[in-house]
Each structure stands twice: as structure tokens, then as C-alpha cells.
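Given as C-alpha cells, the chain that follows is alone and in the form predicted alone.
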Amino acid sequence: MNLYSFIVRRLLFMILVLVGVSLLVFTVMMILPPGQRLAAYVTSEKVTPEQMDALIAKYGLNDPAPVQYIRWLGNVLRGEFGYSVTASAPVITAFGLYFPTTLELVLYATPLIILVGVALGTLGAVRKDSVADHATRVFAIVGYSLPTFWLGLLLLMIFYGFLGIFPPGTLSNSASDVVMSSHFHHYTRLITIDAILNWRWDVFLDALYHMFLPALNLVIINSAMIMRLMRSSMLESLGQDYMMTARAKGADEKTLYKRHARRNALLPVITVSGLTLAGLMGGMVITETIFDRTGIGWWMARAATQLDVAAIMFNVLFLGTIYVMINLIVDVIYAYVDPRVRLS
């Protein structure tokens, strides 16, 4: 099988899942009542009994479950989510608003999280039992180990309790008034990339140091089960016969590592990194809480303390949808990487 062939497979295959993601999420749903469900329609809170009994009529919320999924399906395939009380605006609105602070942060942290992984996973691997591999093991089993939410209240208490640097938040009051203003053109809603093109160094100067603490927390939690798939994945192609047929021949060490062994096991490696980029793109919600950053899971917090529906179903479904292309992506890579993963 060619790659092209693998690529259609793997998407129709997709479509299968996302109706399944749709079914799921729609099934978690029908659990509320009609009068919990109808808050993803109106815009006010003040409604009286007679008008919600109205509401729920109008928006068929007591017809037959088919009926309802075939009709709420059809909303979200033109974009209709509903309305997001958090938020006070429709719910695609809202993700508009937010979801640009939360991809800025995973632009920044998903590289960093990969090459620290790799990085710190090779070098233990090649430095077998000695002081560098040990060291690198307790950093992964403690970075395994620690909750999102203590490390991150750690590093704030460190770093702006205890040094006055790197305050939680997305920007600064001066730099926040500047991108709130008539003269900053926003392109592309990442503040950083933003500011470049509007040349205001030091508002991109001012959201990175603001996002310091947030990625350090992402790449110390995260990178950790990198460190060790790559450690041992790269041990192990180290042992496999080839390896010591090219020593045979003379190959230095250098060429082993970077072309043969390295290379090889990077593969399973590829697998937990989409993961990873998927988790982040669902939204960091002890993240995003604990750094004050107005982001997707800085949303889905609020959401789900208010119990707003409309939110919520929503953040589920793109969650899972995330999940599905990211997997796909990564099924791409790994076959193109390996063509046999094509024919399995």
C-alpha cells in the first residue's frame, strides 16, 4: 500500500471516529434536563417558568433523542454551538477569544518539551549509569510524578513570591493597554507574533516573560515521559545486531547514535509527542487556572463550575476532534518514517 492509499484510509477512518466522538458527546448531553440544556439557547437570565416551558418547546428540547441529534448535529455543522453564559457570547465567539492565548502557549512549550525530551533521553542512553543517566532519570520519574497544580503553585511561590519575577497573567497593564489600543493591529490574535508585525519589541519582550513560568510547568510535567520512552527505545536499538555489525566496521560512535540509533528510536517517541500536542491544544486547565491565563482551559474551568452547557459540549467536542486529526498527523509521519507501517 502507497502512502496516498494509507492517507485516505486513515481519513475516512477519521470520519468514522468523529461521528462517534459526535454520538458520545450528544449522549453525554441528553443525561441534563431539558431545562439545564436549554441555557446553550438564551441569552437571558432572567427567564420565567411559562418562557422556559416556551424555549423548550421552540427548540425541540423533549423530541425524540434521533431527532434532536440529527438537528443539533446539523447546528454544529454550520457552526452553530449555542450560547456561552461564562463567556457572555455565542460559544464560537468565545473560542475565538481564547483559543489564540492557549495555541501561543503550546507553540512555545511543544518544541521545547520534544527537544528536552530527546535531548536529555539520548544523553542518558549513551551515558549509561553514569552521572548524567541517573540525573536524568530522577528528573524524569520526579517530573512523572509531580501534580500539574503543586509544581505550578511552586514555581510561582519561587520565582514571584519569593523573587518578585515572572508574575502570573497573560501581559503587564502598560502592555496590555498598547495591545488594547486603536494602533495595534491584531493579525493574527498571538500576541507575540502580533507584535512583531506591529514592531512593539517590547510587547513581545513583555508576553514572553509572562509565559516563562506556564512553559517551564509544561515542559517540566511533560517532557518527563518523553525522557523516558527515548532512553529506552534508544537502549534498545543501541543492542539490536546492527548496531554492532557497524562497530565491526569501523563506524565511530558519533555516526551510530545520530544516524542509526537515534533515528530508529524516534519512532515511538513521534506517538507520545502528538499526545502530548493534543492534551495541550484540549486546553491547559490547572495550567492555565493557577498562570491566570484567559485560554481554552482557563474557559473550561469557569465552564464547568457554572455548568455551562453550551461551553462545555463545546471544549468536549473540539477536544476530541483535536485528538482525531492529531492521531492522524501522527499515523502520516510514522508511516512515512517506516513504510511498514503501511501494509499492518
Contents of the next structure:
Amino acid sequence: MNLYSFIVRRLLFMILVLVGVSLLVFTVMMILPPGQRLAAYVTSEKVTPEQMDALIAKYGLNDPAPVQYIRWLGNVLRGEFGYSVTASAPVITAFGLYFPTTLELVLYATPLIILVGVALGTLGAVRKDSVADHATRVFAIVGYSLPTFWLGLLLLMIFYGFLGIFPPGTLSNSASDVVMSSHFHHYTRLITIDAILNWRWDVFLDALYHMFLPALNLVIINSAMIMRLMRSSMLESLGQDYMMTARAKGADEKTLYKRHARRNALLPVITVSGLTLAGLMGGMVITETIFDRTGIGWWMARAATQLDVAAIMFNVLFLGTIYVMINLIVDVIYAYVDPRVRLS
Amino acid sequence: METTNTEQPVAKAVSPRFQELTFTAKRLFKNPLSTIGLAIIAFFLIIAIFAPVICPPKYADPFKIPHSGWKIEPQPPNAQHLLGTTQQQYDMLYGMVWGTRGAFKIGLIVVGANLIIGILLGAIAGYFGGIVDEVIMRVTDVFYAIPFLVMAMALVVAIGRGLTAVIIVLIILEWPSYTRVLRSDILVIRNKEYIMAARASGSSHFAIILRHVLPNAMYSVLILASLNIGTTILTAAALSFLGLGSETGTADWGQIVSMCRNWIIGAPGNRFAYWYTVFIPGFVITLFVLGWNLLGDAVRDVFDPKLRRK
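Next up, can you give the form predicted in complex with the partner chain of this protein, since the form predicted alone came first?
Once more the chain from above appears, this time first in line as the rest of the complex follows.
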């Protein structure tokens, strides 16, 4: 099979999974009474009890489920996701407001997570059974066992509470004033990038300063998985015949590890890194809540406790789509670098 | 099917399966990591069993934590409250001890139910293949695509908050991984000679799955189960922390961590004034999860045929 038909097949498969996700989201929504589901259809302010019945009839919320599903799917495809009570705005407007904050942290944290995971995993494999190996393995299994919310609280207690540095939030008040002012142009809505484009390095540094603890929190918890995989993958790679060939041909140890072992060992890490990136978006609920960063995770936590159905359902759909798309990209990369995947 | 043993009757042979089991147990106890893991789990098990002795319940519902007064500030450990109190004076020790029972309850119910569902669907998909396999696998794909925590939150909200809802939701969301793991193991076993032999000798599908396929395909699923008790507890605690689990004052670890959220700053003059109320509940959760992860890890090493007899 060539690469193009592989991609086409995966695309069709992706659509199938997305239909499944939408069905699942719809089913969850149908558990709720019509009055609560209404929020996913309306586009403006809260509805008064008198209007409620009229609107339920208007949007046909007592119709048979399949009819409702088709209608709802139509809305979704047109980009109508209803009104978010917690954000006091249409879901899509609120999303535009919250998403950049999440994306920004993900963009900084993901490379760090992968770097730390790959570096420590390689170290463990190359120096198998040394003190460093055992230390990194303990780090991995403890990192794997830590509750995200507790680690976050501990970090805040030590750095913010005790040392008085790295406060929660997205920006300090003064930097926030700069960003809100009319002189500051929002090109990308990612604060660090906009700050550079506006040539405000103070804002840039302030944003990084606020991102440090949440990023550290994510790195400690999420690099464990990649580290373990990298270690075992590297160990396997070190035992292959081509390593002996390379050694016999007189390659020095450094080239041996870097060019021959690590390149092959990185293959499975691509998959897990992709999944980590996708998982991070959904995993932001806790980190953003603890560090008081107003991203979609923070929004979700509030939406869940206040029964903001429209917001939650939209985000499940959105994150599901992201996950499937990242998966597709990972598969294509994988098929590109490793022809065996395409052939099977 | 005793076909293998009829030709050479070994005098009073110990069943090979039993031999493997004792070998596994020996290996498990030789591994320091799994011994630590087992010790941690045993420690928590004892606490869960003797909870009524360690902390006699005060109310009809033992999961309600007794509290002395409504004072806001948490109190440090003292003679009356060995681990101190949370805000509103709930006894920390009581919460931790009865919370252990709660954790075992959640972990074992969720993982037990998932094992049943996963084994049933995984066995059907892997053994029969074809269209049934295709449908079951595509459903698991959908479940893999949804954001786990966000979907769990949505479902808990839809069903109605509380620990029961959390348990139901975790069962609904976690079964696909068991199904997938078991299926892929069965795919390997399905075409082995001994399965064909059993089929040729006229065994029913049901008997083959039960006697030949499952016993050989169970290891990965059991490892997954051990590791998943840890993650299940973490997710349940996270949901409680977000305010979707039990009510305030319930002996539930995640709930107790969420009560300590306001006390990370400390008091003027003593910035670590309330560290105990933040540290203790999270530490207990970590230790519990670590125990299961260490055990699961060690079991994986022991069962891995590549590492097994070296």
C-alpha cells in the first residue's frame, strides 16, 4: 500500500470514529431532562421559565432521539454549539477566549516533557542498573503515582506560599494592564508570541514566569510515561544485530548510541508523544484549576460543577477531534519513517 | 482435555499450572520492588479491615467524619487528633482510615467490573474475529478518542454527583483498554496448535475459550488491572477534588485534599503553618497508588516471557 492510500484510509477511519464520538456525546446529553439540554441549542442569555416550554417545543427536544440527533449534528456542523452559562457567552465565543491560554501552556510543556522523558530514558538504558538508572526509574514510578492536583498544591505551597515566587494566574496585574490596553495588538492571542510581536519583553517574561510552575507540574507527571518507554525501547535497540555490526566497524560509543540506537528507539516514542500532546489538552482541567489559569480546562471544571451542558459537550467533541487528528498525524509520520507499518 | 498427559502418565505429577504459579510467586517475592508494593498494599488492607477498631465510627454512616466544632483553621497533630484536623475540624486520621476502605471499594469494584466486561468482549472479539471483532474494536476506538477526565466529568454531572456515580462512570469509561489487551493476546493464541488440537477433538467454543484460551491470555489483563487500580483511585480522587464526588465531611481522600486547597499560603510569620493539612491526604493517595503500580510493574517483569527465566 502506498502512503497516499494509507492516508485516505486513515481519514475515512477518522470520520467514522468522530461520528461515534458525537453519538456518545449525544447519548450523555439525552440522559438530562429537556430543560437542561436546551442550553446546547439557544444562542443568547438565560431563558425564563415561561419561555422554556416554548423553546423546548421550538427545538423539538421531546422528539424521537434519532430526529434530535440529526438536528443536533446539523447544528454542530454549522458551528452552533449553544450558550455557555459559566462563561456568559456563546460557547464558540468563550472558546476563542479560553483556548489560547491552554494552547500556550501545552506548546511550552510538550517539548519539555518529551525532552526530559527521552533524555532520562536514554540515560537509564545506556547506564543500565547504575545508580542513575535506578534513580530515574524511581522518579518515573513516583511521577506516575502522584495525583496531579496534589503535586500542584505542593509546588504552590513551597514556591508561592513559602518562597513567595511563581504566583498562580496567567499574568501579573501590571502586565495584564498592558495586554488589555489598546496599544497592545493581539496577533495570535498567545500572550508570549504577541508580547514579542509588540516588542514588550517585560510581558513576555512575566508570562513565562507564570507558566513555570504549571509547566513543571505537567513535566513531572507526564514525562514518566515517555521515560519508561524510551528506556525499554532503547534497551531493545541496543541488543540488535546492527549495533554489533556498527561496533565491529569501529564506531565510537557516542556515534553508536546517538546514530544507531537512539534513532531506532525513538520510533515508538513518536506515538506516545503524540498521545501525550492530545492527552495534555484534556488533562489541563486539574492543572489550570490549581494554578488559576483561565484556559479551557479551568472553564470545564467550572462548567461541570455548574451544569453548563453546552460547554462540556462542546469540549468533549473538540478534544475528541483533536485526539483523532493528532493520532492521524502520528500514524502518517510513523508510516513515513517506518515502511513496515504501511505494508502490514 | 487431558490429551497431553494420557500418553506418559507421570506419577502424581503436580499440575504444570500450579508449578508455574509457585515459580511466579517466588520470583515476585525475590523482587524488592514488588515486595515493597505488596507491603504497602498489605498495610492499607490491614487499615481498611480494622478501620472500626482504629477509628470507631460516631455516626450510623461510618464514612461521615466526626468533627469537633466548626473552627475554620486546621489544627496541627495533637493528642486528640493524631494527624491533626482539616478546616472545620474534621479529624484527619479518621478521614484517612475510612478513606482507605473507600479507596479499596472504588478500586476493586471498578477494576472487577472492568475485568468482567473486558474479558467477555475481548474473548468474543479475539476468538471469533470477523464482523463482531470489527464492531467491538471500532467502539473501543471511539472510547479511546474521548478525553477521559472531561467525559468522566460530563457523565458524573449527567447521572448526578456522588461516589456511586463516580464508580459507574469509571466502569463505563475504562473497559475498552481491557478488551483491547485481551483481544490482542487472544489473536496470538487463537492459531496455536493446541487450540486446533482442541477444536479437532470436538471441544465446544465455550470450553475452548474457558479452558485453553483465557488461562493463557490472562496475564496482560491482570497486570493492567493492578496498574489500573492506581489510576482509578487517581481519577476518582480528581473528580472528588473538583467537587463532583462525595459531600464535604465524607471520608474520601480526594474530597479531603480539596478541603486543604485554601491552606497552601500559611499564616503571617509562619508560612508553613498548615503544611500538614496539605501534605497528609495527598501523601496517602500517592502511597496507595504507588503500592499498586510497584506491584503491577513487578508482575509485568515476572510474567514477561523474555525476562522470565533469565
